[in-house]
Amino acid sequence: MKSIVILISGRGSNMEAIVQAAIPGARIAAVISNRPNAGGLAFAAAQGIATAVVDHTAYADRAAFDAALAAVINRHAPDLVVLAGFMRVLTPDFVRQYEGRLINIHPSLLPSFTGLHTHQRALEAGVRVHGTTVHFVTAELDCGPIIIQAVVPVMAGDDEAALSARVLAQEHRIFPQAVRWIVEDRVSIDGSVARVAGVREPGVLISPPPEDV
């Protein structure tokens, strides 16, 4: 049984998707937030999952916050740490501590549109497709090995809200899948590439279901 700690900053819809997937061999040991009012904490507690808050505003700098966060995470001896809408840039020392067992979901088809405001930037760039990426976290922001991606079309008349909703639906599909593969020991890292045993290499592109096109 693999122990998983999930970090959130808000409503935690991707955390909910992972919990509801009830992945065999996985135990959600804790859900931790940097914001005391994060909506996802109530959902986790209702599922009987341990919750904790490490409020980043209580610390003088990123290093102090990351050290406190790591101390709480480590109480659960996690095999995997999942960033599910965790809106903090983590220090290299923190990332190094969880190297190879720290994953994130980003709302773009990396390496395009790293950072924030991805949906608006995609619309402004006039791209025809957009999407989301689950990747291992490295010290370089949004640049770790890609585990799985989902692509969605950019439709005529889309605004940021419409495109965001279409991408979010795919996030809820691929994030639990990525966690499942890791729990099944099917994911390995070869240099800068994540490889999934039994799945087309070097990454995975899942197109949206026909009704989403």
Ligand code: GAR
Given for the second form:
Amino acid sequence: MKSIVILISGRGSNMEAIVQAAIPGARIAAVISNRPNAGGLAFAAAQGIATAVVDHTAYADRAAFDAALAAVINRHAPDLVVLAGFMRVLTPDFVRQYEGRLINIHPSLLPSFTGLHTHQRALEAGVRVHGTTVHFVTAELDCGPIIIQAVVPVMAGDDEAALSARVLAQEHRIFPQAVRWIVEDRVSIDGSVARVAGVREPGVLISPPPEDV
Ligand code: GAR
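So the form predicted on its own is up there; where is the form predicted in complex with this ligand?
Time for the whole complex; same chain goes first.
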């Protein structure tokens, strides 16, 4: 049985999707938030999952916060640490500690649109497709070997809310899929590329093409 710790900062819908996937061989050992009022904590607690808050505002700097966070994570001896809408930049020391077992979901087709406000920036750039990426975390923000991506069309008349909802629906599909592959020991890292054993088209899902308007 693999032990998984999930980090959240807010709503936690991706964490919820992973919990509800009930992945064989995986146990969600804890859900940890850096914000005391994160909505996802209530869901996790109601599922009987251990929850904890490590409030970043209580620490003098990133290094102190990351050390406190790691101490709480390590109580659960995780095989995998999952960043599910965890909105903190992590220090290289923290990342190194979990190398190869730390993954993140980012709301864009990386390497496009790293950072924040990805949906609005995609609309402003006029891209025709957008999406989401699950990747291993490396010291550089929103980089790291890509495990799976989902592509969605950008539609005429989209605003940020419409586009982000379309992407979020795909996040809820690909994040549990990525966790499942890792739990099944099918994902390996080859330099800057992640490979998934037994997947011919390695993890690109394309939602139905847009209809004419
Ligand atoms: C998700 O869209 C996720 O991709 C994004 O935050 C949202 C969290 O939603 N993550 C980032 O922007 C990380 N830089 P959730 O709390 O409902 O899972």
